[in-house]
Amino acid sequence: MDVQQVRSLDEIIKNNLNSEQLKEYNRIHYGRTDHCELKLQDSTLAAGKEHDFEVAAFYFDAAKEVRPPKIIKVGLIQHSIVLPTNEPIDKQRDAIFFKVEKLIDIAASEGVNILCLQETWPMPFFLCTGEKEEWKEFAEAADNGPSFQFLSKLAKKYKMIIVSPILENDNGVWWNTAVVIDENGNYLGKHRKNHLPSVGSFSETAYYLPGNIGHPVFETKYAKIAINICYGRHHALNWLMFGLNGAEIVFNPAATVPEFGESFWGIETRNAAIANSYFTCSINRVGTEVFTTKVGQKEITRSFYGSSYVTAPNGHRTPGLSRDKDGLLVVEMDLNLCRQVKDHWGFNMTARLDMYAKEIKKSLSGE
């Protein structure tokens, strides 16, 4: 079968399990028996079915107790890029704001307060073909470049915090950075990329620097937010930074192809998930990329692969967005779940950080 004729896991699981079978898998795996589907509005189905996205949304509850929920929603966007990778560099970008923007709204009708963009979203994965000069009218600045402006317009119409990964122009000097809005529209922050790969044709390094910001927790209008990009996953140690920092939520706004470790796409953000007491968001960029190099006219094809998904800290996750198809996943989550769950593990009270900081003292010595 066609890698990217299968849709999702959860489609192959579903069409070929029993109901009980569906339900007992569904505990093992997923943490519980049912997906606790939210209703959408019929507008919103409407909408998918014109535009040709998909929209799922789900929710996390947490036990009642003396204080009172906090319950917010997140959505997360995955899309493919509009035009080919020859067209001019506006263009490109002109047309994906244009796509983006009906899934924004879209999220906005049903009631989204934070939502995170796929990594790079503004324009195709570029960084695959060894070029640099060719493309450099994708970099901008974090509080003013033209992705900022087209967001912030939205941010603040919709009263929306907006996580906006881009490829930042810092004076000459390009980053992997997430820009945080906030719900006024207001630049409130951003996070570069701490880890950057150098893997078959993944060479960011040619590309930009590792971050230099540290691991930054956001205090939004609605949870405390941090931004783990793409390859950062694979670092146990970035998560944990971001959860000692206070984080309810980590995004991980990325763009892989299922060469590249697919297999444990779904496990690395869940863990990280469990391991830190917070909520993890994983999007991933989907469709077809084809570029052209300027030397040697060599023809690069990427595709990615979707399947975004949130996990709540008690390791329990939503079924993935599809493969293949752009889309928007709604979540809604009560944040009492965070502390909810550390007291219940004990995991904080447990940890050995000054062992840990002692031995990675003497590693780094050489003792």
Contents of the next structure:
There are 2 protein chains.
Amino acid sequence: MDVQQVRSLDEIIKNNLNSEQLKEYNRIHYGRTDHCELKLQDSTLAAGKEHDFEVAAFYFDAAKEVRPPKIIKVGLIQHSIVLPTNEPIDKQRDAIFFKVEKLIDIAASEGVNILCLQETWPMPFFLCTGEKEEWKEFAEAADNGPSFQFLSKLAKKYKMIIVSPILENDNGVWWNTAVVIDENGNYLGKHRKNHLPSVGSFSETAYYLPGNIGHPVFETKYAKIAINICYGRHHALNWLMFGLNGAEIVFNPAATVPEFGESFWGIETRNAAIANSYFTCSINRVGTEVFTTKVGQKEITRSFYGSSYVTAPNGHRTPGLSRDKDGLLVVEMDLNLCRQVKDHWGFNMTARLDMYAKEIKKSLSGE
Amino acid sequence: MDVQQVRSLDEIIKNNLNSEQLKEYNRIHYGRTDHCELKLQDSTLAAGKEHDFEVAAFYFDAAKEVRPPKIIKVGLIQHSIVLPTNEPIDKQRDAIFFKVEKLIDIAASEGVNILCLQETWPMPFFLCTGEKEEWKEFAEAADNGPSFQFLSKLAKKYKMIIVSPILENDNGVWWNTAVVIDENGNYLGKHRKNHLPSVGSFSETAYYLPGNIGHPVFETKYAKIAINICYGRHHALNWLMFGLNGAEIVFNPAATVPEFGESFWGIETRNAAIANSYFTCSINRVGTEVFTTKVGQKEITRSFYGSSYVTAPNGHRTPGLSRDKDGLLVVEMDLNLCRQVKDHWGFNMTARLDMYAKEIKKSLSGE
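Form predicted on its own done; form predicted in complex with another copy of the chain now:
Next comes the full complex, this chain leading.
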């Protein structure tokens, strides 16, 4: 077995532990002895088989209380690119659209209200090449580029909120941006990646600047949502501000490879859900992308490990999608759980933010 | 199998996966395919057997670089109480001293330089009773109480830094405090728990106030260390300030039970190590403590789940000690890893603390 090619850790565990051991594993590792699977429709199972998509669905309950339940369904899509990266850019993008549309159709048929795609979903993650000019047609306007046009129709058709992480071109200035489209297909707003990696030979700082629009939370028809893009998940304060601004769900669309911290893929986003008493959704690319640089004809290969999952405010989490397959994860959640967990654990009550605002300021002044 | 009584998740995994699967599990879950065990001395193994202590030892390497390696050994002790909680207080404490001394002797023989005990280690965790008067003799002066007297001798004898989390009585005012004793047996300083839980019927706020001395980092002979006591691990900013103040190792002495978030015991402290590029040490009590309240003669039982472990700044972690047994975890670490990880991941470089200081302040003013 190639250690980089295992399909899923969850599968290994499930196939090797007996039912009592599995319960105990799940209790300690996932927070509940049972994963609370949702039954999928026959049509979904058939479509999954036909197109070789993985589809999985789970639910998170909340306690009954004075407020009526506020139950919604969230969908996460992880997908590989379709054409080689040296094909014409519009063809590459259209091929991705064609595949993703099928996944969105399934999500709609499963009743998904809010859907989020992976980081810069309509393109290969070419940032590892260090080249820019060759790829510029992938950068697009947030509110009327090809991705917006494509998703707007689907959002309207399915009354779905869609979060679309793209490479934004705003009058010639690039940003790593997540666009939020409302259930009528209208542009609702955007968030720009706040923290940019320069790790080893990989750097995004040659492409765009750190986000300049803070920590917006979007009050959609179904939930208050925010987006923390990829590397931003390493920053506790990024997560904190989305929470202070009222988010019930924070998405973390990513594009990350095993050598960049796969062992903490299960840690950071989950920790953020616990620390801030909201739901978090971790979405990563799958598949292998191969690039040949224009200068030097160097071949660069990057393999993403999928493993998308959802964590509830109480720290319970779903299993991950596979490490290597296109997939849709559907999660039903009662948003009442956010306040219930806040009331139980009291992390907001005990946060002492006044003390920290002063201490951080003091540390900055070099006193 | 009683799901509350499994000895260790690591044991279940190790006994049921084949060696290739185990490598893959370790890679994704722990960050490295091999746990890097250290060989224990025969005398340690014999002492462990004699006294029914678990002893485990691991190491974390760093890359060779311009600075010489800075290798030290840290020891964590998890232990149960010895006598019933209705015995005279000095007898209860002496019995714990008697047991812990044996564990410290072993730690010394294994070359431990810095040792940390669990939260309020010289007493049962009586705070669940809500009663105070009956237990007041457990509260002691930080710099000359019975615990300090006892540990000071051992610190001097073994040239060891000892972190001693106690219930402090400072001129009649109680605090949840960690005392740092230097390698000459002298009082070096203390930290007071910054965040206090009131979760369900359990509350510490009737006993003492949130800490009033910020986030001290102690520059000891062997390393720069700090202490984040128990519930403080839920607060990302608490961890952050210890990092900004220069900590290389942060200890999290705790007293926590399965129903209070065992599923995120492996998440938060590990996340803190990653986010702040330092080592974190998670220490929890073991054993069952039974109390009978004076008023109403109500019986209260609390079972702690041990599982003490260490995480390196790169997110790699050791297996945990057992859930139910007294134990010593010895971890050798090269402190150079802290700066190496900072340089690699760049979380400090990309932290944008000025932006957050402003945003937190703004959120506090209710603008």
